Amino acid sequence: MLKLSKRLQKIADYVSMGSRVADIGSDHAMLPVYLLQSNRCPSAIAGELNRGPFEAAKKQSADAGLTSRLTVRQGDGLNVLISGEADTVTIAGMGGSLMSDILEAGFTAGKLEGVTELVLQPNVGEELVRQWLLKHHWFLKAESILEEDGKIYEVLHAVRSDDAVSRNSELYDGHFLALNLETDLLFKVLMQMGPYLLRDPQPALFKKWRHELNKLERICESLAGSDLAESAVKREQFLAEMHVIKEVLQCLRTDNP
């Protein structure tokens, strides 16, 4: 059976046991591959949009013998759905922004309809995916955070659910943090940082944002040399974000020693 990296196998992790799978930006395939394998997927899309990863997709697949269960495609983010094939879609390595114009595309196209299952790992602007999936009434059921080779991921578990509004607006509410931030800030940390990753904090946790601190740094530092008064400006507003980052990790540091 395939062996999966970390990041790759908390993503097959979150898939649901029998749901039929579509990968999105599928790269190799070698997350549907392994679903298969393990038999946790019945049948597989791969979908890819540039030539190279697409071929060698199809490579993975015909080398594994899963050709009758793993459907490759070429074609840009979910358009290489037909509406209802998929239960579970998975789309990871690539910026939050980017995955959520896909989701969006695909949602105004009604690729999503049928699809109960979002596994979403953004290698950056994770907080832009929570952002479209509350939008769009999908429940975060679950996130987490890993470190490998040197480089931290986030993974993002959705579902589609009857109540999501009702239990999103619970997810959402940061009183748990016990900081004295307004209830607007309080839902801008939350999202920014993760629901999940905030009640239950890791060590990659800590070490993101100590490293976001230090980029933040960096940039006030620069921006302190400038005469421009918008830099001025700017740099008020990331020393702001600053002292509310070093707040919520001081809070967390003390509830979870």
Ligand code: SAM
Given for the second form:
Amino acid sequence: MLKLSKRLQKIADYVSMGSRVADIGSDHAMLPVYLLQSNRCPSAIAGELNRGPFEAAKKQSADAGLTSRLTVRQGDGLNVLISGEADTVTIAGMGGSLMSDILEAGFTAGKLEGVTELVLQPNVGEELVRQWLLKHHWFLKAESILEEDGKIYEVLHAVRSDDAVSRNSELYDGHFLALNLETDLLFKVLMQMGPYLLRDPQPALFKKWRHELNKLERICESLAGSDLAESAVKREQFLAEMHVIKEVLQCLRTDNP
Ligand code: SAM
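Switching from the form predicted on its own: structure of the form predicted together with ligand SAM?
Time for the whole complex; same chain goes first.
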């Protein structure tokens, strides 16, 4: 059986047993091959936009002797799917902006009909994915943060639920944080940093946001050297953002000595 990276294994662990999976942007199709080999999924579709990865996915499927259960298709995002063909959609290893564009286009084209579960691993821009899920009434059931080879990854697991709206509004209520911030700002913090990740803060979360603070610090230093009025405005925005992040980390640290 294929041995997955820690990141892909976490995604695989969220996929419900017995579901038909579509892995979009599959590259070498490692994830669907593992899901079939481990008998977690009866069948899978690997979708790829680009020819190189599409060929690599076909080869992986053939080498593993899985061509009868793993269909490899070339195309843009969820276009490779026929509505109702998959129970679970996984999308991993791309930016949150592209990921939410793929989800939006797929939703508009009806490709998410019948899909009951999404497992998403944006490399950056996680808040855009959380926003998309919230807007489309997917309940964010769980999320994880992990570090591998010096990189930090977040994995989001969303499901359809009749009471998604009320469950999400409870989830995104940031008053559990002992912070004196406006409700809107608390909501923004949860979108950015993850409602579950903040409720159960792991070392990787601190590491990620300390790294973000360092990046913002460097940007502010370079903006400070500019005479442009817009630079001063931007710098103020970043400083305010940094202030909030520091406050959040401080309050989490106090709660979790
Ligand atoms: N999902 C794998 C993983 O997490 O290890 C591969 C991630 S790889 C960095 C991103 C893949 O997404 C590339 O193979 C790229 O060709 C594919 N991709 C980018 N845009 C896409 C789109 N609109 N539709 C389908 N695949 C896309």
